[in-house]
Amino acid sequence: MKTLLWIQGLTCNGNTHSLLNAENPSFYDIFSKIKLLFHPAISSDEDLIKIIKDITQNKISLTFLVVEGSITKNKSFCRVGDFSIAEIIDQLKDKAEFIIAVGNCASFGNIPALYKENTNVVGLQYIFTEKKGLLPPNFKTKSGYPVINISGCPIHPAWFMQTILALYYEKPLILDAFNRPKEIYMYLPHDGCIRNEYFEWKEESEEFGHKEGCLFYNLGCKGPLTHAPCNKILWNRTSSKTRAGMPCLGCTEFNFPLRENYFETKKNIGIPEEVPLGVSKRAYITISGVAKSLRNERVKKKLEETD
């Protein structure tokens, strides 16, 4: 039976909380197929140190090593028994068939990597854009994959389940430039956003929480620049940030915590500093000018007032 060990570094437990909401399969369904060796929030009787020792002595085979949270060698910030989280990963890295980083902290270091009090915080294989995480840039597990990053703050539970099931059934995973499964991260929140009509006609929202208007130009929405399927795989099967009138914060990207203001679209002479992926600034300016000059009267009304 395949096995899974879940360990945590510097984390808020957000990805664990998200995983408990998994459906089809549920958290309990998946662990009827895979033996859960240990999870910090669920396991109560198991001895993690003994499990790690048994794995290193080849008494237990380890299929999936799942890591939640940023990594540090500083035991004052994170320790498991007498070991730092970095030492634990060093003991297990060559034993696991697959290593999966869940969440932006384990993937890219994220907010803990900004600590001024501890400059030794990284992701498993990355620190933000650079491949200078705990493990070497060319590191690969026994299966031949690098660390598989499921980024997000937090992850959607379906992203984890899709990935783990693909690996369980030995289906090949295509990874993007940041080692994220392409099947999940080839989409943008812009895909499937119910505000696309407003985006096309450059009708912008000025406030949060409204049904009308695009959130890109004024409110800092990163939907057209972020790799995530948030409007194709809805949260709680119901909604997403942009559907609720909240800008996408780009939390699946390597540079998520490096912004100064999450709710501002920086502009130069009225032109956004960053334009949608795949679009040149020249094309953006041209399309915006055409859309505004032709006008769509429907998108200027409250939805309840439209025909």
Given for the second form:
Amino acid sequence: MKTLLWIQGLTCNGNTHSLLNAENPSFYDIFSKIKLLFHPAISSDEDLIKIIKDITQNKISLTFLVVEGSITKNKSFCRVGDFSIAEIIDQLKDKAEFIIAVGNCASFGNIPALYKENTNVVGLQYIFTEKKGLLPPNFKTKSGYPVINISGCPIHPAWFMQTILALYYEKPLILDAFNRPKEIYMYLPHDGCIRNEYFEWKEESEEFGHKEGCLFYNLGCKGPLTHAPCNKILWNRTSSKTRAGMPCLGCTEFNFPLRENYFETKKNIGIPEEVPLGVSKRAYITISGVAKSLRNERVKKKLEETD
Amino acid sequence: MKVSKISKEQKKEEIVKTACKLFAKNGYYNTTIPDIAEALGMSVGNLYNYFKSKEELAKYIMQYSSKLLGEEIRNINEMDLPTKEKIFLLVKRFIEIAEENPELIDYFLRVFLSNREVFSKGCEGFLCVQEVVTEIMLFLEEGVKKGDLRNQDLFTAFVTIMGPLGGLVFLKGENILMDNPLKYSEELAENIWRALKA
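Right, the form predicted alone is done; let's see the coordinates for the form predicted together with its partner chain.
Zooming out: every chain and molecule, the one shown earlier first.
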């Protein structure tokens, strides 16, 4: 039986909460197929240190090593028994078939990597854009994959389940430039955003929570610049940030916590500094000007007032 | 096939320049398609092969001018130079183009700005001048991003560049300038730079 060990570095438990919310398969479904060796929030009787020892002594085979949280070598910030989280990973890294980083902390360092008190906080294989995480840039597990990053703050449970299922059934995973499964991260929140009509016609929202208007120009929405299927695989099967009138914060990206003013679009002379992926600034300016000149009257009204 | 297409474009260019002069000189409403055809030495029927109406021709002239000027500004935008030097180049090049193609600038000042109703459908807002506006916007955005120019509203920055340029050419058209317009280039660029710099 395939096995899974979930360990935590510096984390808020957000990805664990997501895991418990999984459906199709649910948490119980997946762990009837895969033996859960240990999860810090769920396991009470098991001895993690003993499990790790058994793995290192090849008494237990480890299929999936799942890591939640950023990694540090500093034991006063994070320890498991007498070991730092970095030492635990060092012991297990060559034993696991697959290592999966769940969430932006384990993938890219995320918010804990901004600690001023501890400058030694990294992701498993990356620290933000650089491949200077705990494990070397060319590191690969026994299966031949590098650390598979499922980024997000937190991850959507379906992203994790889809990845685990694909690997469970030995389907090949294509990874993107940041080692994220392409099948999930090839989409942008812009895909499927119900505000796309407003984006097309450059009709901007000025306030959060309104049904009308695009959140890109004034409210800092990163939907057209972020790799995540949030409007394709909805949260709780119901909604997403942008559907509810809340800008996408870009939480699946390597640079997620590095920006300032999350609810503001940085503009120079009225032009967004960053424009949607795939277009040049020149093209964006031209198409915006044309869209505004042509004026779509429908998008200027409250939805209830439209025909 | 290709040869005839090129020659059609060349012919269109010739029509634009002649029509432009007549429109600017006599006014949009006082200039007729037969007047333009006569000045070109072509039949009225043949002229209609190129432009279906006087209004279409009027709009095409604006689009033609916008493309011409837009390309020149784009060349400057793509140069690896400090913003200040780019402003000096931009002003100089604008005045040179106005000298090389006085009919286009006259047309802009005396027809496009004066007969807005002709351009209200299909040439409104951004539509007929998009190349110039896009390139000026990019120019300003890059200057602000580099920290050379002050971040401000787009429209105030835009008219701070384009207003003085149009003004100088207007004065030249009215025969008021004492010197060749190019002699004012550096001082005008200095004014624009001082007004916009961070």
